[in-house]
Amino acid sequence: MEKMNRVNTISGRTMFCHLDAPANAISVCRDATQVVVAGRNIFKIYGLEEDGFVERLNLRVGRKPSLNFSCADVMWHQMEENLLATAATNGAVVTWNLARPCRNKQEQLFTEHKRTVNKVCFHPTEVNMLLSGSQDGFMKCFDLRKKESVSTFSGQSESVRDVQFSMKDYFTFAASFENGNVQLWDIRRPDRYERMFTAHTGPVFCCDWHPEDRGWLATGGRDKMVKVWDMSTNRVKEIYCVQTIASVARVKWRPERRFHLATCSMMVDHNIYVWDVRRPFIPFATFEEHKDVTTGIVWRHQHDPYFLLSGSKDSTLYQHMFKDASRPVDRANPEGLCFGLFGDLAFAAKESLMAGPPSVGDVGRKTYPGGDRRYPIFFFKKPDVTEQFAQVSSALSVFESEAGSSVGMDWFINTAQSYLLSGKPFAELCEHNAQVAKRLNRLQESTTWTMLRIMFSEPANPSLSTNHNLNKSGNLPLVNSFSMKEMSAALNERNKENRQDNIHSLETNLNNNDENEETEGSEGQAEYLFGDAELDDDDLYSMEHDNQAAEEPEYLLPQEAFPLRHEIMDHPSAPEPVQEKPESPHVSGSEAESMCLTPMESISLISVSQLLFSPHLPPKFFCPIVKEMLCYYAEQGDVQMAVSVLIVLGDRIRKEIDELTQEHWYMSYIDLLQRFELWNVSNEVIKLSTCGAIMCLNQTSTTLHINCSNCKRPMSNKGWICDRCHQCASVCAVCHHVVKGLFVWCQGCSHGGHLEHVMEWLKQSKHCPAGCGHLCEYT
């Protein structure tokens, strides 16, 4: 009755007050009448009145306030109403007694930590017990009746982010660390933790014990997730997971509501969210009053679920009334749509919308009116009268793709594994990828790669000549080019065989150049013929009729090579002087033109035939078309093609597409690759990316903190021999031999060995092969 009366007397409204400086943490006293606000430049106590906040006491006293007043965290004792503790940025832990008659309320000062203290926590039932966690990786337990710590706990990590005493277990506390681990300790055993598990993929910034369920622990981290763990079993089990939109800085269970907890973000997001962990996708309630990042949240009373206090970097202190919170679920779309990896389509909507008569499009639809257990979607849980969400009965329809249909994703996997994105010249990459697409019956993609090769290859590269001729299949080649030396050598060899036939052929060809398209050296064939690579008569005949309309204007251009050859015809005596010189080789007019240009080492034939301009369009001309093509593929859902072309083209097209669009394509493709477990391909795409947000995915920390399997102490980075016990740490727990290759170990007990041996052992037993009794798991 005392608790109920106390709760009933709490009243108020949504209100706020301006602070002198940004707040880092807040804490409320036991009777919910006062709140303390602490930060780097503020340390004050405010009274909670009906009309608003009233400043009661300023604890920053003295002419020259020391760094002991620069607070990273503050805690008000829930047993002793006059006792406070703060964590200072200089590594000090300070206790404050509000009952002292002097202005300076500081009572105890502990300076054992070497770096910033991130968290302090009083024992919920023991008055004189205080726990601290620091950036130096140590946790210390203080007895306030003594002048120094009574126990030191080494987390063997870079930093301790949070420490919390269990609400139900007197001797247990939890600690969260920078490396993503959470440890459970017994205050009676400071030499070794009781349990450790990896909770998040990045730093774990906060944790909080459930006030009612003894074994529930909520954690929040940089990976934007809030996870609820069941610690009451032999094996730690994740029972709920909430995905937020920013790093989670604080998490607090809501009083009198078993499934509700409040969170705030460390950056970007200024709102405070209250989540129902059973529905992790939409917040149950949102408080949107703060204009900057929220740094501290606390429920006003441990038995009152309707008032929440918060401090922020915007230098405001708020009291939020729960009835004034916005409800995102009221604005949410009540329908869901999702594609499966292999083409299955799931659609969920209100039962009233799905209860109509079957239509033609319903063929192949498989309906799960009560929800299929294979699909863990929260729409289909049975109605619960205690739940405060709107009771909406939904139905799920699954459209399954037929086996062997084109909707399957085998082509995606084969293409991702077979495509070449780097390591070869551009033309070879395009040619290879075109063949891969053609082999998988993706003709449009194959043609796209071929056209990219045509548009962006350099015309003066002789190494590509043998692969880029027009073949009988109808594929267009690149505009060919070759060196003048090669041309001269070929013509010289031919003239040695029959000089008179060559001269006669030259005269005939020059007189009939408008009729005969096979004239060697003419503009019509300058793009397709060189050396011995000539076309058959059938190919040329088919080309004339297919491309006649497009080719006729080219022969009328005044700057072609024909006027130069007619000039040779006007002087028929030109070849005779050549014949009179026995030491000179007999050359034709075409060859003479070639020989006069031999000082140029390698020059395109087109540049010889057309001296005034080049017939090749610059690559920039095609960039708008290629950009439109990439957007088309992305809009059609084929981000694989968009990203592959983007990587292969590189700087040719990258500047034409804004970086946000590129990042979106990359993230979509990488997500697909990882869903299909194509880790190597995903890593290659990340490595070849030029977007900063994508490249950083491969640059995360890979620091490993290794403990000796014998003495359980941290090892140095000098080698595999422990400095303390002088034993080799890399001994296989199964075969007892030194591991010289791949070594795998358990993060819980530090025992391990050969990968094959450990995997074989864990197939038969879950207990550690070293006999320590730990339940190991290999995932």
Given for the second form:
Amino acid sequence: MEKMNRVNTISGRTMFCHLDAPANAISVCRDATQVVVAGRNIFKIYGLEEDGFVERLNLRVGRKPSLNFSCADVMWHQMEENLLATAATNGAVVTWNLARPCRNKQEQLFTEHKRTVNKVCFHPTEVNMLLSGSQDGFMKCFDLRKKESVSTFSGQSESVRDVQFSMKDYFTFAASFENGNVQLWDIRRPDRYERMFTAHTGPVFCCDWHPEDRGWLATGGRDKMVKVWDMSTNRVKEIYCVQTIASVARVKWRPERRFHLATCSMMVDHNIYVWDVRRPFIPFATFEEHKDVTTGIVWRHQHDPYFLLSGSKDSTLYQHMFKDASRPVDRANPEGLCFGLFGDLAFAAKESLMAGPPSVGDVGRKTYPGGDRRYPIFFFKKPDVTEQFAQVSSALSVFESEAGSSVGMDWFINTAQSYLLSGKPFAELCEHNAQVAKRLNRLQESTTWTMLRIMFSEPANPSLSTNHNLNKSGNLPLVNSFSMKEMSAALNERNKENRQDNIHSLETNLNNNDENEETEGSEGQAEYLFGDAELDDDDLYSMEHDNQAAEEPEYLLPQEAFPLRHEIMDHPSAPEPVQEKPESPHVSGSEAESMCLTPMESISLISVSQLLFSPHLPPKFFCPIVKEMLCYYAEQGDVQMAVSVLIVLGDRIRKEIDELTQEHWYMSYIDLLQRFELWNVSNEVIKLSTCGAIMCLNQTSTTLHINCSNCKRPMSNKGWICDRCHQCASVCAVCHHVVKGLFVWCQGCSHGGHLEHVMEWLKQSKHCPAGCGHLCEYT
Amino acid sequence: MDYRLGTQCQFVQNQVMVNSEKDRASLLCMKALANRGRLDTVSQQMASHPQYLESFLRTQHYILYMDGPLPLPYRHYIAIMAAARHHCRYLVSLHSAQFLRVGGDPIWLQGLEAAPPRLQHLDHLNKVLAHQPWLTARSHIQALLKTGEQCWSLAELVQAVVLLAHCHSLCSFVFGSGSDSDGTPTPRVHHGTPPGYCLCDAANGNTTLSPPPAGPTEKASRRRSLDSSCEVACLLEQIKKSQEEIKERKGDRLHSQTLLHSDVEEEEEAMFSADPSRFVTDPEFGYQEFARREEDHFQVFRVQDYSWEDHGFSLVNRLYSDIGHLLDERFRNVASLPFPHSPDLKRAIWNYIHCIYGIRYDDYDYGEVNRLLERGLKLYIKAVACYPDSSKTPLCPLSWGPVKASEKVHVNLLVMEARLQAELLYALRAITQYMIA
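Please supply the corresponding structure for the form predicted together with its partner chain (the preceding block corresponds to the form predicted on its own).
Full assembly next; the chain just shown is listed first.
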């Protein structure tokens, strides 16, 4: 009752006064009527009146005050009204007695620390006990009746940033360190800390014991976090964590509010935040008055949660009223929006907003009313009486993308699965990919592939001897920068869509080449028409089969670049020479070196046998354009195109683009592929990449460490014989012979053996061949 | 090329033998050698402190090549500007070559006037930071960030500041360790060396393995500096005198230098290793005694009010992510280097350097500096920190002859890091003030 009365006597408003100099720390006396402000050039006591601060006393006396007056920290004794202690930047610990009759109130001076003292702390109940923590890594405990420290605690590390006596345990204090550690000490045992744990990365600037909960300690660090630790258990446990936007300089629990604490920052951010640690994402209240960083915060009275005092580098001292604080929650937007992997859109908003009748655009919308069972934590939070947050209940809507819509990512998956990246001659790869893109209605990409084929294919190659005239017409447009009019005119009939002129002429070239190949009895023309119209709606797989059947009847072993089933390949499939047409100089896209060599040879061949000048532009000519194009696609977010082209072009373009960019593209594409669980494609891409960093992705965590089945110790040398017990470790459970090659074993019972034996066994029996009774599965 | 690589490998091997326990250093050296085909002289010097070398290389690589708001040619150009302030030919030519390699416009290398105006604007900050960092003010930052066609963004500016400070302080190290090819006594060495022999390596290999060979000019100057009570004022006088001599010699030295470098890369570098003064405006602007200016309105910088750990780190890391941690590691590593003498001496050196730049520690008794540091060492430190300009002072550093080369490397590292931190503190404080206003 008495306590309540006393608290009630405190009244006031939000107010401030100018100080002469920046403040470093403030402290308030027990009865909450006076506040002391300390800094490099200021050391004053202000009275807290109803309508303003009144300067009571200037402790900074003398004509040229020594550095002993330059305070890093100050504390007013909570038992003894006249007693103050300061930590000086020069390493001195000073006590001040306001009851001294003369102007100089300095009582004791301890100069035992070698470096700046960062913090002083009086014992909450013991009158004469003072603790200090310094930059030199030592903490010292002083008995104010003696001239020297009574004990010294060595943190065995860098500087001490904060020391705090426990509110509840008489003998315990906590110290926080620059290296991120927090130590707990027993005041009676200066030889060794009781406990130590790493609380933050980087310095821990501050810590504060909870005024009521015995074991709770809040720490704040340069890593922008506030953490609450529970010390009452055997293992120190982090129970709450608040992420702020700047390094945390001070942290103070709010009186009478179990889960609230106030923080301020040392750099950049000038505001004071009060957090509910259970709601770590948004501050409960914010005080935004200061113009420079806040250096000291203190609750005016230890049982009154409504008054907060703060000092700042902007040379002001503020009293904040809690009712005047701004509440970020009120301004916060309780709406959330997120795209799913497959183009679905989830949207959460206040229920009141979502209550209206479904509007026109609500096709494919699923609504999960507040309290959907799948999100129990989020929506079904039990209302807590101590929690002062407004309960907001949200409705979650999920808009599923329609199949084939532009939002969906089907095209990505389809493209990824259907593109061929290696295993065929360059021109065919391009052709194939162009068809794929076209089928998926991605005309720009399709045209790009076609253009690439024209640019980098050896135009003269397949028909060098046979089709002389066609060959010429195929080459000339390139030289004349795509402006053969007759050809584009001819093309207009065939082309149904209206495109730009230059694309027309490109198509011209495409058709020229098609004709080239056609004369050899190849698939060119047929494939073109085929991709154009007939099978547009067919799904992927049948498409692929049809493709092969239609276009490559003479290929006995059609090469699937994307094996749909598991298949062990040591190397990206290099086509056997038999499959190659004898005239074709192209080698598979995966064979990098030969690729760049062969066309060069044939160039020289042409120029010698046919003309004295090169009849076409060298592929190199196009590199800048292609590079620009790749960058364009990557910028557009279509990293798939960029990477696919990069792989297919191989050495033709690789050197034009710097390694880092390539690596970046590869990483993004692989990341995307893995999100869509396109493991095979992703693996293919990794295998085909030429960046060191990417290629090694396949080699990470591929080592399997095994223990000997006899002596249970790790096997080091060979997989099948143990060095230590000289026993054959891996014996096949079926044939009882040593397995030296592929060993397959059950993850359930760890029995196994030769792959074929186990496969055969499990066809007949469901049980483990070793007879352990386990029901093994082989899939 | 083969020949040079051979010598370098030999050198690395030697090092392995000399300090076999420092496998790490040799590994790093090998790595660098394998990467670039050459081992830069600075790394060689630092190799005696592998842990430090690692963090140094990591920082350098990060600010020059990794994520950051500035385009790569800009970064190298800023490095050139910074190194040119101290006439550090070695760094200017190194970064000129790298500037071209990352696709910079060769025209820029004709001089500062040929560079884009945005970089020219940076010149003033560069000048101030290099010589009198305490003059760095909010107004400088404001002028650079003022919106307009040629304005800087805050993030870009912070990266530029880190680059400038890094290169300025690296100049000190290069100068202190004699890695700058200009620093070696010129004509004599050239005659005696076989073709293809690398000048930088000679300077380096010798200094790490044995005390530096003192040329006749050096000896003379040492005697001189011992005779006269060589105060800084007197030192400056000598600098002026020697400057004239050097100007005369410059012509033929350049010539001989181009002849020396045999391989293509070196040639490329040599082409641009001509006068760094093209990148410098107001060449008269140099270091001035801070103490003398104290009566003016320049206040002493109190570390207790703005320190790297509390303030600088948070700001720089916020505006240029991860650099804080890298720099932090560097400062930490240099602080934990094994020092043969007492930690007090190390602190004295560090604080003395900061004191030269007007940064004071409340909790330090500056009488200690005088007690612990002999005059020769003080002069050496001051020369390396404030006048790391081989075209001006071939005289002063020799007045301090440390017993061991490793000691010298250590002091050089301390100078470099302390200077780096000092410049960063001033620049970051100015940025903080700008942000508050």
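Rigid core (definition): largest C-alpha set, two forms, superposition within 1.5 Å. Numbering follows the first chain given and starts at 1. Because the structure is a prediction, the values reported are computed rather than measured.
Q: So with the core overlaid, does the Cα of R442 end up 2 Å or more away between these two forms?
A: The answer is yes, as the C-alpha of R442 shifts between these two forms by 2 Å or more after core alignment.
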